[in-house]
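So this first bit is one chain, no partners, the form predicted alone, shown in structure tokens.
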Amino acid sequence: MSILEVNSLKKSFGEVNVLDGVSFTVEKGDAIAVIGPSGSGKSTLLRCLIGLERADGGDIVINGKNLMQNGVYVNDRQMRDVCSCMGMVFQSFNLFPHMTVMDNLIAAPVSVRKEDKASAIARAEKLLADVELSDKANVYPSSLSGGQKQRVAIARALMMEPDILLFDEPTSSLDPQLTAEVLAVMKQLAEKRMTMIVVTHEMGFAREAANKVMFMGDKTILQMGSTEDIFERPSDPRIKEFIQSIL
């Protein structure tokens, strides 16, 4: 069942064309790695999907609801409703520095969804255990390593029980050891069939955890298919050249 449908998506910043005719579908349970050279529009694509950037044209349908149709967005209230089923994990963590880890996790469920605080805390404790950070509930983000901050950010996104989780280069600012910590959590989510779209330069994750790979270049998708399709049977010489350069 398609959980996300994107058709002919276009986005420019001034005269700079970033996305030009991007089309794809995401099925429930997909773990999609989005790879390609820097500047190919990968992060912009994610931001358009969740409403942080406004695309200029095309269609976006999430869980059967239109976010944008023929280049026209729904109103702001409808946009919040449509995008509420998605969560996003950013490269720079984006934790609230003045809040403890626990308060970071429960803030949105309590204030936005009006969840009972005790219920939110119980769910947060379980998620912190899942990411192996139970002992960090009452500390502030400044005392955490980069890998720990990103694991907290993943737990915080999961607190809103999203149908789709977007990752924007979640390990690009981490050293190899901390990267391994975060990727282990992401692989566990993939094994649990969490629907994920992951912009990443980590080819290990793309090959081991993703069931589909999207290769972006020249403002569009050059190829989307299985891991074997992309890494062993690239359909475009630009893909083959890119993969050879990083493996």
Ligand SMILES: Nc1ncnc2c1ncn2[C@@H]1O[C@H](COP(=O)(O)OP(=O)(O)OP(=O)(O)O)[C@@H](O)[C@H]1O
Second form
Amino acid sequence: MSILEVNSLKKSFGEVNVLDGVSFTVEKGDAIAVIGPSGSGKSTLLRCLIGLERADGGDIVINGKNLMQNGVYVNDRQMRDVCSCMGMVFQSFNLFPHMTVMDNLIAAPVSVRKEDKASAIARAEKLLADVELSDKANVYPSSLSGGQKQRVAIARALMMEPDILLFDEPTSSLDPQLTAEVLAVMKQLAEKRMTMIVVTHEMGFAREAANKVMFMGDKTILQMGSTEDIFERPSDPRIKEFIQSIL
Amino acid sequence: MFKDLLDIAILLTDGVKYTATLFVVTMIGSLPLGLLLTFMRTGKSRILRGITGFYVYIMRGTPLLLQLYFFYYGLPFIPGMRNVLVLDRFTAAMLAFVLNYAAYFCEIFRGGMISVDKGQYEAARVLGFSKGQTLGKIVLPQMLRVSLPSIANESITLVKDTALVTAIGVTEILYFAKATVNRQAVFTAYPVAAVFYLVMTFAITKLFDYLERRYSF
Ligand SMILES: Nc1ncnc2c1ncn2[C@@H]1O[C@H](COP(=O)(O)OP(=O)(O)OP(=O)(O)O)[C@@H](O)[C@H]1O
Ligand SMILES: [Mg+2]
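How about the form predicted in complex with the ligand, since we already have the form predicted alone?
Okay, now the whole complex, with that chain kicking things off.
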């Protein structure tokens, strides 16, 4: 069974049609790079998957549970439950500015999952060590660099032990050096077979860490396949053009 | 000379009780009420949004002095309220102040609420926080912090506004100052009263400075 199945997904904002029949499946352990021109609906797709945006039609099945069937969503409660197996990392980090790094990490486990505070702190310490930010546990996000903020955001998402982690341009607001440190963390996750869907303009990540690439354009998926397929054998002239433009 | 000033100060101290009580009651009453109004003003219900919008408009769009007169002299004129809604001076003053300041605090909190980035709600949602938890743990602390300087400002205005209630005969600081000037024909009661207000605004400034430092992030 695939961990995520999307079938004929449709989404419009008013008159503007953004996604028109998007279908794909994600297998456990996949690291999928989603690329494509600006405005092609990459963010909207991720947001529909995790319930930040409501699609208008199609099916979404996550971990065998329906999120949407034939354009009809499950109720709010079930939606929460189905989406709870996913985490998301944003371009703008969205750390909670009034909480220390540690509190950012343990807030959701303690309040949402009712985890014991001491055990949440222990797990947070381990994750902070993984992203090399152990010394920052007690500072506020405002004193961190962009790269550090994003690593905290990744650690915060991992605290909820998601089955699938969504990234929407996690490095787009970072300069190259900080991008590298965030990509390193994401690569490690991919190596640990974390299931990830990553909207990115970083072809480095697409080539080195992802096992599949999804190319979006014109409201749908133009091609999805292995990294070599997309880069060496693009099926569509628009893909060829895009790849040339960014290399 | 010094003894004269001290005598006047002692006289005015009688008024401090009312000034201070009015200040404290107004703060304690209007801050939560203002917060409640903010939730209604920014909430889902169009009717509640309309009502609170109108309320804020009336309260901010008319003089506080007029509202004082209304609650003290005006209420009994409402048909059927002749013997029911007769408030004593100080109760009328507290009511008018709480209702008036709640409108200002509502707008201050609303500004703070708008300043909370939409990314905060989205991050909270994908982490599984419920709507109530998002409000209580994520939005409220940020909006209160952002609102602090404006609340400080409004509190200082409040200290000075308390003097308005002298107009309906509440015996607060200015009331005694004026009475002293009239009775003894010594103008010094006014500067002494000014010192009383300055001491209070100084304390409030310091308190909010501390709060701003304590809750900086
Ligand atoms: N909330 C919204 N309301 C109206 N239109 C929207 C909204 N969000 C996105 N759109 C429109 O949907 C289209 C797709 O947007 P989306 O953000 O998904 O693209 P994207 O592929 O992520 O682009 P980028 O690479 O620039 O981030 C765009 O035309 C955008 O203007
Ligand atoms: Mg986008």
